[in-house]
Amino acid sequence: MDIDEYRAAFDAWLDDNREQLAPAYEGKGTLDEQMAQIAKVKRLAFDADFGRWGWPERVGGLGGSTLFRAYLQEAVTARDLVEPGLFSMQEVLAPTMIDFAAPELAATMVARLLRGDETWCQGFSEPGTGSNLGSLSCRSVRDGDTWRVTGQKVWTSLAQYAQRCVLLTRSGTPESAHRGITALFLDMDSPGITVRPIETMHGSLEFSEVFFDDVVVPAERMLGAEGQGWSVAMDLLPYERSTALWQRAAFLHSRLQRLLEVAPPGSLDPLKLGEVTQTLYAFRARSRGTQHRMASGAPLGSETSIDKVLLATAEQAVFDLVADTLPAEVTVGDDVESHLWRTEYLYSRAASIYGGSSEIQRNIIARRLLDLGSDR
């Protein structure tokens, strides 16, 4: 099956299965709702067939281009089938998880995922580590077959609902803060995890702290070797700053477009406009290069970093304008559309937080791309 006959048939089969597909839910939905919604749209998509197209054969795929992948978050997006930032963490997590865990552990697991039978979380973060991973401080030590874990992660999207959790540790003191972490894949139903959501000024519990208080993990669910968790870390994150902000991309159309339906008229200054649907399509624009350059099998690395800058700004210019123009329902209306609006631009605020800040994205742009000084 070829790019073009995959959306003809994937539009198709949304079309006849619209109603069993769509949320029980009107506007946003609680945050136990759109998670329920995106295990529904990822089961039956994946029985279907359409959730396997893209991946890999060993882990329950049908193989062929990335852009399948691509194209059925664009698709489940536009249409408001899900909320995209939940839906992307399987295009976040999977590839690594393909790349550096045992062959059996990624048939296992895998499959699992792509399905919606399982949610997983990324421990990254820690409370004086956030974008800065090679000063984490959350601590793994071996002990014979098994690994040891202690410390905290914090900003750990859905760890309340997640099964597994890929998870960066500090196994060594080396001269070199990014020399010495350690990759771990471990249940999250271990003893000795505490899990504490964190509530959003948007009114959400997406985030969490999370605390590992001497947590066994088998020696064998480390993914790549000991000592190896940077190498994880720098094959993690383009991903998350690739398909996964493909999918924003589609979101933020979609919501452009929305505001062009509803806006008063004469509320929408044309010179605004123009700015932010040029801000929206250089990301666009960008974010397709990289899903072209990801199907033709070239490493993805720090040149992503272009694109989690461009999706901050473009995030926040659109939501900007609907500010200007909704007003009200930005900040008063009480209605199912006015509260959507505002949830969504209180969200944008973090645009430039979440994925990487902005900050550390263009210092890695200035040095590793642009030569203007080391990382160390």
Ligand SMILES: Cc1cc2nc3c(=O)[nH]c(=O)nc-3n(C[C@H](O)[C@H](O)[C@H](O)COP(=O)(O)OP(=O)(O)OC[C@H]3O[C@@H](n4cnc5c(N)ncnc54)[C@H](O)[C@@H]3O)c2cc1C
The other form holds:
Amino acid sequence: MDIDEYRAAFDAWLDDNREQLAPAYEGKGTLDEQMAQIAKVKRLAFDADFGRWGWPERVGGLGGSTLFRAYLQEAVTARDLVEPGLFSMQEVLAPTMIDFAAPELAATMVARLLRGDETWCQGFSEPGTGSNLGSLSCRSVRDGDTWRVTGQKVWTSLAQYAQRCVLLTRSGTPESAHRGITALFLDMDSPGITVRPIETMHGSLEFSEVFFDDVVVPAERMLGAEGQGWSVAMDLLPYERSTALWQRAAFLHSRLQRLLEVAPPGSLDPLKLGEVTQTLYAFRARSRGTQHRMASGAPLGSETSIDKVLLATAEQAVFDLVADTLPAEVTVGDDVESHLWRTEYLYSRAASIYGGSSEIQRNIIARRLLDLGSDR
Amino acid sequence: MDGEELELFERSLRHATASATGAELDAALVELGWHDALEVDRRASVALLFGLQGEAGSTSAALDHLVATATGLAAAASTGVVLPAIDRWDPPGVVHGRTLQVAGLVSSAGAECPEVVVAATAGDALVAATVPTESLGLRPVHGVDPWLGLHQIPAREVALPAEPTPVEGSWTDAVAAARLALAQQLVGTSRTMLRLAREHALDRVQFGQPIAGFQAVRHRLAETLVAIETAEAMIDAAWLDGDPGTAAMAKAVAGREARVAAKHCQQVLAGIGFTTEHDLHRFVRRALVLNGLFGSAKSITSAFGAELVESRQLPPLLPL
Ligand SMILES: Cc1cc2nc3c(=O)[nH]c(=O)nc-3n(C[C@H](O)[C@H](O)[C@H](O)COP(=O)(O)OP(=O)(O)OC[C@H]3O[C@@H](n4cnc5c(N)ncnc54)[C@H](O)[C@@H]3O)c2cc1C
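Now that you have shown the form predicted alone, what about the form predicted together with this ligand?
Once more the chain from above appears, this time first in line as the rest of the complex follows.
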């Protein structure tokens, strides 16, 4: 199978199953509805094999190019079948799981995520630890064949839906910085875990505070070795900053197209519109290059910080244009479409924050890509 | 061209563009077979040469050649080509009977030729009008970048010595080819500005440390790299889809991002970068002119935006 064959076959399948795949709600839907819809689309696509292509056979996939995964993400986004950011979480979490989990663990778990039987979350940020991930303090102590975890995470997306969590913990001394971090893959129904959803600015309970009170995690649930958690994070973040964002160009393209259709005569500034469109297409071009590099087997690294900066720039440019072009809809409109524009405008503000803020990406570019040495 | 061959070709081109400019570089390009390579691997030949010209700050008649071959204008080496005036991209001439109205620019190589050919509209048709160079009243351009060696044709009417000939190729293709080449040259120009600013940031000590240690400086340089890679990605897209509209986007993005690069690098180089003792100014100047050739970022983008408002239809996204 090559990418053109996959594309043709998947498009045909999406057409044939249009009714079954369609969301049961109008507009954006509630978070519960969105999550149920994501699970449905994943299950149908997995059972029809499309959701398995591009993933290694040892975790339940059918092998083949990772471009198939990218196309799946893009196609379901372009057809408005799923909330793209939530749907693409598997592109953040599964690759690292495949690289670092014990083979048997990856083999049982990854397929559940891909089939939509499970949701996973990413427990990195803490109240005292955002950008400075190396300073995290959620404590883990080795106790025979188990780890015992005590501490807190925050802004953990989808924690209240998640069956599992990829968790970074402090196993070394508080001063051990990035050397003393251990990554665990834990069950969210373990005794001692409390999840408290937090309402986001765009009106969703998308992320949560998560409290761990002496939670017991079997040692075989370690990702990588003890003290190797930083490598796990460094492996995961490039996906979060690039390939997991691939479908956002398709999403932004469809929203910008919609804006062109509904903009009142004279409301669009041609120069601004042209610039925003070019910025979006440049992000798409960059992102395509990254997808092809990953498909060729090249490791992803610091260069993905450029993808992330471009995504934030493009997404905010599109929705700034929306706010300028449809000021009444965004501010006082209460119909379904106005609500959608407003929600998406507000969500676009997070694009320069999640996955490492734009400032952090520039720090990485300066240090790693321009080799400017340490900034201290 | 494959790996090793490509590497060798790049090395020769790098040497040629770094050590020669103008007529000397043209001679070197003939010697190392750039024109033949162009037929074999268009993308690599254009990307390498123009990127390297941008990096070195050199110039050649290669742009004339691209415009001439895309339109099928006379390809004789002894004939120059008229380029559109700054910020224009329509054919530089209009033919009425046996008179040619022409305005535009001629490269330093073109100005040395006894004759130049002008792509001109004649009613709905595109024609090639060949005129003696001396009939154009060429004036060397001093302007912001005298080193580019451009010549200006003051708008004028010229009597045609012979019937203009119909043209096979399309002007749209010529514009697209020129824009892709210029976009690559802008990226090369930006890369050198970044290299100069980066070296300075590491060398220059203030407050007891290299200024590269200051985050404000680091972020400017990081933004410059983002700007360069943005333009590079857009150029890549234009080669992939072969659409003149995408080539236009690539030129606009490269022109805009070169201005971003110039702004940041100039600020990092500060006082020394404001002198003619440092090389930066040549690249800042070059970027301004290259941005203007075959349409500035602003004009291309406004025209594109106006089309979108009119059609209410975005172009398709680059496929995976
Ligand atoms: C929608 C959304 C979803 C999220 N989902 C998750 C999730 O699932 N899992 C998870 O673990 N986290 C998640 N996060 C958290 C996210 O990773 C953090 O918000 C992010 O890393 C920034 O951390 P912070 O908010 O603590 O900001 P801080 O680190 O406190 O930064 C505040 C400001 O200071 C700047 N700053 C900080 N350090 C520097 C520096 N060295 N140089 C220059 N500027 C600096 C930052 O750029 C920022 O502008 C999510 C966030 C959002 C908005």
